[in-house]
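Presented as structure tokens, the chain that follows is alone, the form predicted on its own.
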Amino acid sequence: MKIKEVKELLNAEILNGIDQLEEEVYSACGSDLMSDVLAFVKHQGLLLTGLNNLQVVRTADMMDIRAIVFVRGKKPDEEIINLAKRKDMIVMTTEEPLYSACGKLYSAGLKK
């Protein structure tokens, strides 16, 4: 699945990686747990939290998570965009709760 089609799935905004919309990403992960995304993760291209601080990009950046979608409506601030920006990470922010978010990519197609 393109990061545009998550993106227009979760009516999300882009907050950094705009002009990475083309980019695949195969499977996904929910959790606001960065001790089970270490633990359980592997070959997953996108992460979706509600989970707002910098552990989150150091965490994707371990697993090589290409994108990051916050949930609940949370809004990184400018220290976590720029470690982003500086990990070459896709961030993008919904209102849709984790639960919903996960349902709505597994049933496009985006698997495990």
Second form
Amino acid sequence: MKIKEVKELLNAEILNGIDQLEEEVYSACGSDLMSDVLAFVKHQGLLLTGLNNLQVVRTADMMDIRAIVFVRGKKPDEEIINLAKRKDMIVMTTEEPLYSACGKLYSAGLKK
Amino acid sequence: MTDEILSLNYQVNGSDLQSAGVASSDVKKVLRKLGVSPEIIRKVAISMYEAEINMVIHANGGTIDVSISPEQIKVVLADNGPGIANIDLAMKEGYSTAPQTIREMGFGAGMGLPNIKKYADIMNITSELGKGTTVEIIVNIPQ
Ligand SMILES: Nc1ncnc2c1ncn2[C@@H]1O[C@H](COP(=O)(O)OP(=O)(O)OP(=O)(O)O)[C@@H](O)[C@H]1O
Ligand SMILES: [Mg+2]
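What would you give as the form predicted in complex with its partner chain, now that the form predicted on its own is on the page?
The next block holds the full complex; its first chain is the one shown before.
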């Protein structure tokens, strides 16, 4: 699924990577537990989370995650966005809660 | 070619949870520059990051020594923290003594040590109560 479709489905605001809307993600994971992300996430997909701290980006970086969606209206601060910029990671924020954000992407064909 | 060893050393600040993971991120970058394969980088990055986070949240920081040879990557994380009373118990999935503040950041599920074991080819952990803990991670590079 293209980043621009993710953005549209979730009515999300892009906070980093506006020039990367044509990028594809092939998998996604919704979690508020970084421990789980580190233990189970396969690779290079999209991470949806209700957490809002620097370790989200660091964890995503370790897992080669391409894009992070902060759900429930969480707005990461400048430090978080700057780190994502340095790691060339796409960051967006949506008002949707985690459950429905994942549901919408899943129904639209972004599986696992 | 075993003599070709690259060493990297890091001081990990235990009072700054925000910067936990900086060393792992740096090692990942170095390995990528060296042309190490993505699967190997992933094994090193995840296991080292888990141990680095542990060092910050459970042991107030410490030192990390990384040595990279053509055959293997070795990461030694040593701290002067409280030590681990029962290593077998600590290695169990789900066992955690992490405080609420850490859980709120998304950690403290008791998955870290088991995850290191999963991703490292060799993991050695030694600990002495009141003295500290040393975690050694070895990832082999297939020849
Ligand atoms: N360096 C350390 N010094 C002291 N105690 C440690 C250290 N590393 C781990 N422990 C102890 O072992 C327990 C299990 O560690 P583990 O990494 O598996 O889980 P966690 O850090 O609590 O949670 P998670 O890794 O899922 O975020 C910890 O809760 C802590 O009690
Ligand atoms: Mg841990």
